[in-house]
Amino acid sequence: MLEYHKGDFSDQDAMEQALAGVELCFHLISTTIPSTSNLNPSLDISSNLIGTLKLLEVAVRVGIRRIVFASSGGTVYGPPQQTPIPESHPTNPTCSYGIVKLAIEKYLAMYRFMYGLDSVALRFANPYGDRQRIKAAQGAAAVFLSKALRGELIEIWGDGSVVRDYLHVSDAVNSLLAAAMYVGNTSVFNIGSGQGLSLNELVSAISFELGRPIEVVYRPRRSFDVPCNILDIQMAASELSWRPLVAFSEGLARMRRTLTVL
């Protein structure tokens, strides 16, 4: 049976009567992107890492299990100092965003150490895929293949050179689903690809897939861009026995066939 629960992450009440009898609890929710996350710090905190804290709070007082949170492995490393970039790598954020997820990675440890709240972090990729937002500041998968579809200018931030790793949805969805499942010591995985694409590479692959030239414009490169980021997933291959399916040429089949044009 599906619920739906209408209400705001900052409204306790709200949360305890949705989260009432449930032993598990998956939290996706954010209310900034790493692009603007800089632009108001107080608001990333006070909307992102104190309604997480609202939320651990209901938590253990309605008896949930398990907590399984959609961190960021795109920017709680910040500049690489390896790739693929292991869990065990310093983490040393450029942006609000990736500051407020690792806060909330080292909350979610408080909360396992005082009242044994069980948590697992998944520190996500780049996801992309069907039905996915077009109108977006970030998502650069969809956003390129749907201004390529309409004949539109793409812009990139820098020289193309920026690399990336691209998550299929499906393959995030397996992940969360596997992190729920797990019984470990382990608290934080890695989940994308295993593999790095420019924005250059990437721009090449939709070209590739629609049959045709793509014009592109490069803007000056932003500051928090670090630039490359390609995850380790080792560990989450070992302990979740999880690993990505879906080949990027063919999520970006997929996507091309369920984007609808706007």
Given for the second form:
There are 2 protein chains.
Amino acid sequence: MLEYHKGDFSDQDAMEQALAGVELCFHLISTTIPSTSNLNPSLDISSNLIGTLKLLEVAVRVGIRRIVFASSGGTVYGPPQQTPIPESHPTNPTCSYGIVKLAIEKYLAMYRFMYGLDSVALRFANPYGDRQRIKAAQGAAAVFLSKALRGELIEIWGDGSVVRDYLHVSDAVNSLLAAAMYVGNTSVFNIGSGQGLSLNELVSAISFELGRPIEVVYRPRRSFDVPCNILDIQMAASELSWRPLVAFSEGLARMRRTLTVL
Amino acid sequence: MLEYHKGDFSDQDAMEQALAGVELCFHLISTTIPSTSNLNPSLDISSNLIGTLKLLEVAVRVGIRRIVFASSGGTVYGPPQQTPIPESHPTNPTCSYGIVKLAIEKYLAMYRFMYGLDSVALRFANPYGDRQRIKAAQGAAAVFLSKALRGELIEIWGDGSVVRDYLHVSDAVNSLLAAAMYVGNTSVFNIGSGQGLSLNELVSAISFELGRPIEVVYRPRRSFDVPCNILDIQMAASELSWRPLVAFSEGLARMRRTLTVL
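Structure of the form predicted together with a further copy of the same chain, please, following the form predicted alone?
Every chain and every other molecule in the complex is listed next, the one we just looked at coming first.
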């Protein structure tokens, strides 16, 4: 049975109605993205952190068994001291988005400790894939591919050397399901492709997929972009028996098929 | 020149007037203590975390050079994997108070990175000393000593084996001054006595100071009390040239002199 409830995350009564009788909750809500979160950190905190606290209160009341939370492998670590980045790496976020994701992880751990509310946090790399929004301020793979398809100029912040870890949406979904079924004591997992791709390599891959050259313009780099982010996914492999299955070239081809019909 | 401004921490205009022309700000405000913070984490977040964000916005606007922040060595680490606890120890707070202190440290780092606002966070152990409030829900040294002086029964949560690191207030003040003057790149320091004392040893020390036995009753332990907390203070010694100077027996004797005149 699928029920659809539309409501405000901060409306605790609506949340309680929606979650009555629910055993498992995937918490995927965020009102901000990394690049916007620093414009108003107070709003980021009140909507996402306090919003999640209200969810946790409801979860304890209605007897939810487990929360699977979408955290952020791209922002909680900050500038990496090593790559790939293990879960034990120091956490020094350079944007409010990452600080709030990290604080939510800590409250999840506190609720586990205090009230026995079980939870798993997945620190996602950069998800991309079929039917991704293309008019967005994030999601380089989808934005670049759609611009290339429309013959528009691609803008890159910086010199294109910034490396990201692109995770296909179907692999992300599989990790959420694995976290829901997980039996064990680990509560935080990196979820990524395990491989890095620079923005310039991303453009090359799109060019290869389309079979033609692509025009790029380089803009000044953004201060909150860490130079490189590749996640160590050994823990998810050993504990969740999860591995990414979709190679980037394959994921790109699949995304292209959904974009060309737009 | 000393000016005294009384106002609400969440009143950004009042804060801006009070801080105009100020170069150095000691941020010692908290509306909660560890034991109360879990009763209403949302309030803890909105008053202390969002309050501090407002302070940081003002600090950037009025051109404050450095913020010295009173963080919490007793709560940011959670159950210790080793003692003494170095600053690099994992941070798994078991109370909202510790999560908020940690999140504030992360925002201080972000503001340093984004706006060049300098800051030092001092993770204090358990401060105690002259003129400490005795009618309070925290501060075992002062509460126990005053109860013993009045001949009242001392209540201990748990079996008295809980170990804490008691820091004399004059040593805490000296560390704040050292942090204000500090030239270097380290931004987070443990500040403690470097020594642990169990609650039972605390009672013995008070008994010795007063020269008579003390009556104690043991209550069930509290879930958010970590079993042991002793801070590694090597970093503060080498970077801030700071060391604790007041031995516990001496601090206790000094505190007794201020309490007996109450």
